[in-house]
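One chain comes next, on its own, written as structure tokens: the form predicted on its own.
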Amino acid sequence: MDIKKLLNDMTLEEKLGQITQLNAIFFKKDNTADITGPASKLHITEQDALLSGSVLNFIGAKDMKEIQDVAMEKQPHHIPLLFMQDVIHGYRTIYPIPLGMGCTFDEELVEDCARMSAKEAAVSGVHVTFSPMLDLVRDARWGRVMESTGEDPRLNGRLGAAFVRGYQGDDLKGKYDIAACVKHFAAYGAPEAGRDYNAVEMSEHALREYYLPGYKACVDAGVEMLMPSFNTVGGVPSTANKLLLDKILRREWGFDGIVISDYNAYREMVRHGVAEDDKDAAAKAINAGCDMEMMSATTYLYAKELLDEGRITMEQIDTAVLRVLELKDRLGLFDNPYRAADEKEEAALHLCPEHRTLVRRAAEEAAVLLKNDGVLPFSKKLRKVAVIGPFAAEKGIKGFWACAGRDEDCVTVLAGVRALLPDAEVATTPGCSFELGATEVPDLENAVELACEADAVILCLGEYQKMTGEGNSRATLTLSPAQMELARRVIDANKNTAVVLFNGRPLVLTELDKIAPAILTMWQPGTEGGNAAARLLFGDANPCGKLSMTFPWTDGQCPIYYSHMNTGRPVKNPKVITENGYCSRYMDAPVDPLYVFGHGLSYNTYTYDNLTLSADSIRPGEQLEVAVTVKNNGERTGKEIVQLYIRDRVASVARPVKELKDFAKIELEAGESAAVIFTITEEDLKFHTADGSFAAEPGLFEVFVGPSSDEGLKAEFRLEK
């Protein structure tokens, strides 16, 4: 296909409608769709919509075929449809939400994941998945932290690269292969108080330090479009922040794929008082670098006036049009406007058993054991077991943004339980509801008894997956009235208790804590979470998960991680509420989280020891060898995952106390030691310099090897130059 010369044969109408997105109700020929209302609240006619080049908010194989049909038969020159959705943790086959893929560190799962998702997509008509969300979370209260890998901008651009890696495959050459669209440029993750939508101010210095590098993992591993944020950064929104989307993005890292708004994201523009109107924000967001605007249409009905009064250049135009034609030239489109969809490779891929094998792994291996006193793993060999709390039996446990999945295709806990332990006798209550304030128990009495009885208990808190994501900020982190009174009964009854957590955020656990003998957190596990928790609880899957976002003591803390400055003065013993004192503390909390970064507990015990490093001083072009003998001192097989932080000790501008450069997930069987040897390079301690440079100073380092990040063997060196 001739790109170039197809462009020069389009008229302006068409180019507008190349890079312009609906929603697929827009092009549905059923009887049941009236497409009328949808046109007119964008102010466009029936006619406008079919010129559309792109689609979103469509379900299987047999849609898009359609939609794709009247497209193309509207279309002057019969161009195809892009197809777009939100492929998030999975389409039909639904793993963990990635604030739980975060916490398994690995990133070859990660990647076949992310691949088998891309297959079930494929097969379904989806052309491009808005995935990975990149954005940087401290700030448990935010709903959307569940989309995110975490904290830590090293592990989100390992794991962001490895989920674009499965997505795209090899240059979207494979059959299976989709587009994937990082996203949400920039900072999205650090709205203030938490709160969805909210602006962002912080120094361009800690911009570029700790919330951009995800991105630009991504862009440098070739993802083929990125989104830019809803929120303000510098007051600026994001789809018309020239900082970010000009000077940094494609000046500075060269993107040059397609730049796609967020819904509606050019129209509330005016809400954030920055534009006049639809057509003053469309010259800005133009200006800025946006190619594609989803679903508001104000380019469509202005880009000619503006070009009439030279606002915006026919260049701009063209560029953006390009960018799209080609894409979906790489796409195979031209050829074949269906690419890989088939209603008949849906029915065989979506929810086959390999596809269930691997979510079902993933969730066992995104949970993490925060606690246990000794109670787990509980004996197969139980003969009563209650499976208690409202998370019992309840299906809600994929998580948000599960694109096709659906309830019905999961697996509950007791489900699991009981296909795991088929001679025992497992009962079952859910003691009250979920929802945020309940307070009250109906069947508490009902749900001690259960637990007298029972040889072990399974009790199933947390939150609804609808109760984070888009939207779902939260003020309070804390579980109901209602769910504490039934763990504190419940506990009290039977102390072979394990408690069960789904959520899709950190939660603060600070009273649970205290009374439950194990916490094990499963986030949103998707499709296998009942089978998963199953094999945890029993024994048949060893916890390795560590977490990849700090866990609050209270939500006072908030945003905290442990990255953290160290300040002029800071307090003594962190640990413990300290009550007076000119010093950096609460007078009625503790300074430190619940679970630090990185906590995660195992059936086995791993010990550390010889840290040594290769030389006791590093210059430019060398390396440091960094090695660590880590052995397994229990009776399984397990797999622990090592991490390494270095913390620069004196610098042009203030270093956090520890920053993760790099990890490894090892698998040891029962008595077994391994060496780890990472390398450090200069270009691992290169930060952001007081004079604005992306530089390594020399000076002294630290280098910390351990299980977590506040454990771990200690040693020096120093970077010479």
Second form
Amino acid sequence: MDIKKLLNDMTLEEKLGQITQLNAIFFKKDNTADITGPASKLHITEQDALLSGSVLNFIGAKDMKEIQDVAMEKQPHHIPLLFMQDVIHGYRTIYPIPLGMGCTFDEELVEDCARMSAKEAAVSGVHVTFSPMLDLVRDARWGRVMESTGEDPRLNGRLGAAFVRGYQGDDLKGKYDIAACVKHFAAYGAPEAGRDYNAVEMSEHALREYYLPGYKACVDAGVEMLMPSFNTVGGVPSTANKLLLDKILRREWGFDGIVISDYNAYREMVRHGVAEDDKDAAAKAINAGCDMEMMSATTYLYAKELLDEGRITMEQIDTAVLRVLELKDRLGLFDNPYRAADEKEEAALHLCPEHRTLVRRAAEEAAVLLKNDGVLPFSKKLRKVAVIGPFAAEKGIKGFWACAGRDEDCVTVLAGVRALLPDAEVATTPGCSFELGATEVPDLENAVELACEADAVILCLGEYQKMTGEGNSRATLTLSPAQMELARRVIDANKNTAVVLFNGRPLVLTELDKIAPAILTMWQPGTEGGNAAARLLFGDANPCGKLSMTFPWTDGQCPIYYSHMNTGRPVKNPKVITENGYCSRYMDAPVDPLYVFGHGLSYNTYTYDNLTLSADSIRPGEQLEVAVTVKNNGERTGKEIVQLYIRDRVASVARPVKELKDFAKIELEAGESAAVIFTITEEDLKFHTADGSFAAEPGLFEVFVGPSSDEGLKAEFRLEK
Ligand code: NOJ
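Form predicted on its own done, so how does the form predicted in complex with 1-deoxynojirimycin look?
The complete assembly is shown below, putting the previous chain first.
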């Protein structure tokens, strides 16, 4: 396809249509309500809407083909539509929420899951997914922490790149490849007070050092598209933020893909108070570097006037349109506008056994065993098991962003346990509801009786999938009074109890940790959640997930993260409440969280020995090898995530007390040991220095290798001048 020639042939309206993304509803054959419905709110006519170059919100191959037919027939140059969708953690077969995937520390698994969902999405007609989400998250009050892989820039960047590879394949030419769109650029994960859409205020140093590397890793991995965030950064909404979109993204990073706004974000600039009206908003977004507008039509409506007034240029419009047409071309849409959309393949691939097996493994490896006094794993010989709690038989465990996923496809814990132990007697009651502020436990006495009679109890607590995700921030992170009352009484009745949590964010579990013999978080595990939980609880699978986000001791600690600064007045013991003042403490809580980043237990114990460095010092350009021996002391095969952190002792700016630089997931048989070797390069030691450069400064560095951010062996080396 001669894209440049096509561009030259197009009218201004057609061009503007290509950079306007609308709801697929406008293209529905039976849609007669568009003028009174969504289109009227956008102030455009039906004819205008039909010029739009891309759509979102459609379901399945049949739908897609019908919409594509309508669009291509109506558009003067018969240009195919780009179909975009939020395919975040699976299309129909759902794997754990990204925060759970972060806990796998497993690039290969993430890539495989992204590949699987690309395949399922491609046959349903999706060309672009609004994923991965690379917002660094350190405040569990923010509901969208579930969409991020966690609080660490290095981990996020490596997993983000794996998502991109999984979606896009090598070159987008593969039948099942889809384009990825990294979001939300930038720092959307740091809204003030953890409240969604709120302002982000941070220094450019913190932005560049901690918040931007994740997005950058995706740009380096060749991501096709990028979405600016809703929030302001330093007072300027990302959608109109020249520092972010022009200076950093386009000029420093050389990103030449499509920048698409978030939903209605152009118009929201009026509410932010930085644009006078919709027309002004369009000018600001275009001048900052946005190419496409999602779910509003300000560009379409006002670009002509803006061009006439010289506030935007034709070159800006043409560049944006060209980017869109080129992506359509690279996806092969001009040759085959249906691309991979195929009802038969949908039927064959969605929820197929191979995909179910993959997402079950993902759910097993994302789960984190937070505590175990030795009750787990339960014996498979148990005769009587009670599965109690509001999530015992709850199918709503797929998570917030599972657009084509269905609750009815999900396996509950109850079903998983019954399938695994066909001969056992399995009793159940929800006990209480999962409502946020529930205080009553209507079936308490029955729950206690079932617990008393059972050989073991699986107590399924947590937060419902719609209690996290977009717009769902929380000011308190504890379980409801009803769930806690249920927990107290059930655990009191039967000490052979394991709590299984379904949660989309770190919760405050301080009381539960004191009373529960074992706690396993499944996050929102997806389609195979119940089978994965049962296999973990009864030892068919061995937990290996490690937290990618800190669990606070109390809400008031938020934001809280492992790679904090030391301060000039650190407390002596951050694990206990410090009595004396004039140090960086809380009077009513310890400084440390309940569960640290990187924490996660197994049914084995692993020992770490012989930490050796290949040299005491290195010069710029040289590498350092860090070796450690890890031994499985347990009786089962298991996977261990070996973590390497460093600390730069003295630098021109204060450096975090620890920073993850590398990790390795290894599998060891019972009694087996293995050497793990990491390589530290000068690149790993670089940071944004006081003079604004990105460089490594000579001096002393500490190296920590261990099973979490809080444990392990330590060594030192110097970087010479
Ligand atoms: C708004 C969300 O912020 C974004 O993540 C999503 O991709 C779009 N809506 C489209 O659904």
